[in-house]
Amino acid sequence: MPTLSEADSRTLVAKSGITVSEWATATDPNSAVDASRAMGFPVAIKLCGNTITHKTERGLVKLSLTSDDDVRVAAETLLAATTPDDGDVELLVSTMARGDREFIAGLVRDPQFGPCVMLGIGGVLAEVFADVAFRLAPLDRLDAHELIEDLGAQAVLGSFRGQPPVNREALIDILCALGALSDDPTIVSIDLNPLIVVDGLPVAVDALVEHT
């Protein structure tokens, strides 16, 4: 299934109102350094392209870079890891979102039920809870609230390790935005993984859109 690059996927979901981490694209190590300086360290750098879908598995993500030299070496390494099958690529530089809680959210098209919005517990807690819930799309705010309530690990949504509770209205905004995107028949699926909770607010730090 064709995919949009992470940059194009981020642009699409951001236009719908979903908060994404600050980011920029770069074509070479020097422009990656410039982008990193502009947004402030630490940063993450990823290889970005329409065929780059399994970045972590291929080692195409470099995290917690704290200096010009770190960024330059990471950018050179990522560009050197490209293959002919990758096609046109660029570098995506993003701020590092810090938080102890992660969610996964997305839009899927079920063969039987049609478009559905998904929400689940992500990160290191995903394997512990295997906690995922679905609602038919599009959905209103009450539907989104009930979707959140369907998660078993409700404690993760409250105050956590000295951090404020998850802003449920902000999370509802994201779920409703995903549901609204189901109106576009060219969108097959959307994967926001992870949504990191930063000071109570969920922020998408990766996005992948499949399309027809």
Second form
Amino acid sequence: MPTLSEADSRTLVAKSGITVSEWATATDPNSAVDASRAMGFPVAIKLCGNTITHKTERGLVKLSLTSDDDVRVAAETLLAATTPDDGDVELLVSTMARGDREFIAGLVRDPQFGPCVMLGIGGVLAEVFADVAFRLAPLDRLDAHELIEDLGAQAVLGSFRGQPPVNREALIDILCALGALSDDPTIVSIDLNPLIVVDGLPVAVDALVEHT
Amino acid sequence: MPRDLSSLFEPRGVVVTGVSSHPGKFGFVTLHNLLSCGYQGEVFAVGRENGTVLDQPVLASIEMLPDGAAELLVVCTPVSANEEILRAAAARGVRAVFVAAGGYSEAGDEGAAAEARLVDVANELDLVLAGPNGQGITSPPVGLCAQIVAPFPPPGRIGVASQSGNFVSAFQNYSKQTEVGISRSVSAGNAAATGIADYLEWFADDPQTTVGLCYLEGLTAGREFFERVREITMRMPVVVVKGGATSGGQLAAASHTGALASNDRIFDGMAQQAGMVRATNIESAFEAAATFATQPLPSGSGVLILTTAGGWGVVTADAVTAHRDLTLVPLPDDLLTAIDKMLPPRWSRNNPVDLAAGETRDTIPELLDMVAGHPDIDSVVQLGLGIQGNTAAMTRRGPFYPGHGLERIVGFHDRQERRYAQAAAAASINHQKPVLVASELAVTQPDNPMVAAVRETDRLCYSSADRAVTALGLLARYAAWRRARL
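Pass me the form predicted in complex with the partner chain as well; I've looked at the form predicted alone already.
Every chain and every other molecule in the complex is listed next, the one we just looked at coming first.
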């Protein structure tokens, strides 16, 4: 299935009310530096294109860049890593969301039950622990509330390492927004991976939309 | 509108095809079971042999059936005969058909085509079609046992619909063992025209049924099932046990969400969202259904544990504490003060309320009523009963009985056990809260007077505190789901 670029994916989910980290696109190292300065360091830079999906595995994500030089080097490296298969690419600059907790949320279409919204504990071990739960879309706020309660690691939702509890209403907003996006028949799946919890509020720092 | 299945479960008269004098054949066994379990309607046999089977005249064809005398047809004839049989039966007033015979879609393409034709004929004639390839149906409240297997369970409130006939039998076996009865049961077989959701919908409106119990393996229209079941669960709890829970089935998708979307996780989310009560195995599914059928719903998560002595209370407190849907309530001050007046000071002074063997003859009945009546307590688990009855049994079987003044103490012990069991049921009914009695004696010594008396109150005597807590947790979860949506 074709995918949207991260920039287009971010635009699509943000339009439905999902908070994404501040971001901009850049076509070359200089404009990446300008964008970084405008949003303030530290920043992350990623290669962005319609066919680019497994960015981390390919080393196409450069995190915690704190200076013009860092940004310039990272931008040049990413552009140099482009392969002909990647098609048209650009750079995506975003702020570094600060938080110790990560969730993964998404939308899939199950052949048996139709569109389903997922919520799980995120991070690099997300697929190992597989602490995830599903609800059929669309879901109402009560369904979303119960979906959150289905996670095994409930302690992650409370106060954590000096950070406030996860704002459940904000998380419910995201889950309901994902569910509502199932009305668009051209959307095959959505990944918000990860959602980083910043001062209690979940913020999507990456988005991937698969479409027909 | 739900399909009207009353002619399937409460038929005025039943006719069986494929009856022969061979006691090993489905037709014979079905006829035998229909004639043996107290069904009051007329029973007719159709077969190729002249004369009688089980003293029942055998009709040579279904055309000989008196018009309107049988509403239910049980088909034990082979595939090739059955379309014509359906037409002839409908012409004689039959309204519902259970096809026990196999050889349909489970047997390959030819069978699948025959099954499709059977469905067409049933639809054309407006017949309710159950099966094919199923073990049968029962309606214990009307003594109807139209199935090819044992046992026939006692009448009760649990409506069973299963995609496996053998699990119908398993639920019936548990029903017989525990004496918590069944209202209806059906082995859905290939579910060609009538599926689990159809049965559950009818059960929800059936005055005999207060809880649905189903075994599911596969669903052909998952979304529709979900939409229908979440309407049903607003009116009636539905306990489900799902087979094939570990099969993979991850979606082929580029997304991580797709990689994590196993069949079981999505089924589980669907079940929770629809308000179904999902049990992890057949035993706990039956026990959950039996609990829904015999106990009021709790109005909250708070549990109080009563125990006569020992470690029972400790491990049960652990189980309640670890349970996401239950809370071990701190013992309210007014109860502490009141219990202080009833017991020597060595009692636990906490929840679990451990009597530390300090009770006298009226303590347990009084305590049960007092704690069940307290507004902070939503449900009660009573442990450690049956000790006196066990002692009495040993005494009665010993070499000194009767004599030595033993009759009096044996009688006292037995009476006390009965009082405890009755007090637990009375407290539950008076205060409309679940009061569960758990003891391993339920299986190790089912003739213990406490166990027997719990059963006489039409309730389940749980064979361990863990199992009581599991069942109670499922009640609490369903009650919370429903409260949130009322």
